[in-house]
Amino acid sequence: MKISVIGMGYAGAVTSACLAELGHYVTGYDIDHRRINSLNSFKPQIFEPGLEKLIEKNCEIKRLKFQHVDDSDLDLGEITIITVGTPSDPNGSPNLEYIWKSVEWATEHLQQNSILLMRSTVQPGTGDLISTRFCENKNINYISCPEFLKEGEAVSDFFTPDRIIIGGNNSDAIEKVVDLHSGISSPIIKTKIIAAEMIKFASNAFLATKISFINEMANFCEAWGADVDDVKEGLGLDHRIGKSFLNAGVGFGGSCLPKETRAFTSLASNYGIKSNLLESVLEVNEYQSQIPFRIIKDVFADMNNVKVGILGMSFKPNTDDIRESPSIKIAQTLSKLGCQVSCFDPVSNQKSEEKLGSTVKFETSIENLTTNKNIILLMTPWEIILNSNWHQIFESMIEPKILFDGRNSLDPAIMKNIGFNYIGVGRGISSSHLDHLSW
């Protein structure tokens, strides 16, 4: 099929490259000339394992190309896919400005009986509104097919999804979207448009809830001296619960879970619904992100000139995405309080520096980051960080040599044996156990 994809961010670039790999002829569109040029040079502005090679391969065999919307030949093909961003408004509700602009542009150029397919996350009811306002009078079929790509694993997720959700009102259009995914062996759920939209929101809200639940359990474990990792294993072996998304830490970040959970609570209030559970999920998440601040406040009498090293700035490993990253929040907070903050990330240093400016210092190596620091905050468990020479790091630090493991990624016994004043999340080793320290 001839396919067009509008919006070349994380989801759009991956969707374009992967559809081309399935054998379709794909054109990716964006309004940013720099982004288009970087993609046509096989150097996407985003870091996603496997994406660069996939783009290069399919561009070279002429199944994939990228164009600015102003340079479009206006032949959008049989299916046009929208993957533009939906940032949050100040009240938490999704801002659909780019959705409306993309829909209007696409439907002006789409041929009759073509398909407008929405992969961006939009609030329930948006698809029916788009269909009525833009599609029906032009005989364009609207389909909701939300994406469930995990950053850092997006390419593999595209080819091996847990499920494919297709919401639409026209059975022929639905079957054509089924054909679009030929070559992918996954369950397909065919449903109404609004149900497809709800599935996307509900999925992310549930994952956010699961993370905040285990973090709340971690706080209980901390109080009672239990290890949340033991609790996690016991919980996860229950098939009704499962092991995924049960890692205690400094909270969730990224472009999906925080934004869409806030959106759910905001949209619910528009209908007079009080979202007690999801509001609490967000409260727990904010509380977790401030754990490093509370540790430093407990240990150091004067926060001015405390030397802090932050290992990892992206919200998770294998991505350069710093949106809603706990590392960014804590770096900003500690810097405002007078701490001397240095940061390192193997991929997202540049984006982090653009976000934080000169308020913190960025280092180009783990060794430089950890030297002469009072406390190290391990915030993102990149393999290169976890496999560091921790004996050398310990020797390079200055007292009290605190190591905060914000993702419970290290063995506490090993770290304490090296000599670190080790603190995890919910491992019964809180800063209150460091009362002998006085700085």
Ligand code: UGA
Contents of the next structure:
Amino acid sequence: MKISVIGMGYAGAVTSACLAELGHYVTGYDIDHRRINSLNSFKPQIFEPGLEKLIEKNCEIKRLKFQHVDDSDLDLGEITIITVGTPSDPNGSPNLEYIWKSVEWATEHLQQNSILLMRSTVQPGTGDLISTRFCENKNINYISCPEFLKEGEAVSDFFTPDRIIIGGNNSDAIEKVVDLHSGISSPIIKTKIIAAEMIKFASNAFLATKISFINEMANFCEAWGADVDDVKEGLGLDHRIGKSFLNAGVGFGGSCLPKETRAFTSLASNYGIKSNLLESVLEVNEYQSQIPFRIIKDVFADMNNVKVGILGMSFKPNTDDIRESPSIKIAQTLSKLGCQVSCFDPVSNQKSEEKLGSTVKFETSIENLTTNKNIILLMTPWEIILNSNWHQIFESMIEPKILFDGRNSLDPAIMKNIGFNYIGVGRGISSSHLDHLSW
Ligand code: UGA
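May I ask for the structure of the form predicted in complex with this ligand now, the form predicted alone having been displayed?
The next block holds the full complex; its first chain is the one shown before.
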């Protein structure tokens, strides 16, 4: 099939390359010339494992190309997929400016009987509105087919999704989108547009809830001296609960879970609903991101003398995305309070520096980052960070040599044996155990 994809951010670039890999002829469109040029020279501006190779391979066999939206001879093909961003307004509600622009542009160029497929996350009700306002009078079929791609694992998620959701009003169009996915053997749910939109929102809201739930349990564990990882094992073996997304830590970040949970709470109020649960989910998440601040406040008498090293700036490993990253939030808090903050990330130092400016220092190696620091905050468990020489790190630090493991990804016994004052999240080793230090 001939396919066009509008919006070459994370979701759009991955969707384009993966559809080409499935055998379709794909053109990716964007309004940003630099982004298009970098994709056409096989160097996407985003870091996503496996993406670069897929782009290069499919461009070379002429199944994939990238164009600026202003380029002439626009033939959008049988299906046009929208993957543009939906940033938040200051009150948390989603801003659909790019959605409207791309829908207008696409429906101007699409042929009759073609399909406009929405993959961006839009609030429930948006699809029906687009369908009646822009599609029906032009005989264009609107389909909602939300993406479930985790950054860092997006390419494999594309080819082996847990499910494919196809929401639409026209059965021929739905079947065509089923064909679009041929080669992928995952369950397909055919539903109404509004249900497809709701499934996407509910999935992310549930994942956010699961993380905040385990984080709250972690705080109980801390108080009562249990290890939340033991609790996770026992809890997760109940197949109704499951083990995934039960890792306690400094909370969820990224461009999706925080934004969409906020959007839900903000939109709910428009309909007179109070989203008590999701508001609490966000509150727990905010509390988690500030754990390092509370540790530092408990241990050190004077914030101005504290030398902090932050290991990992992206919101999770294997991505350079720093949007709503807990590392960024804590770097801002600590530097505002006068701590001397240094940061290191294997891929997102530059992006983080653009965000944080000169308020913090950036180091280009783990060794430089940890040298002469009182406290290390391990915020993002990149393999390269976990495989560090922890003995050497311990030697390079200055007292009280606190190692805060914000994702519970190190073995506490080994770290304590090396000599660190180790603190995890909900591992029964809280900063109160370090009271004697009073630095
Ligand atoms: C999320 C969803 O997982 C995808 O299914 C969805 O398609 C995507 O949003 C989207 O809407 O586009 P993503 O934002 O890439 O994907 O990140 P996640 O893997 O969900 O992680 C989000 C945050 O939660 C990260 O900061 C991660 O460290 C944290 N997390 C995750 C935990 O704190 N504990 C866990 O057990 C799992």
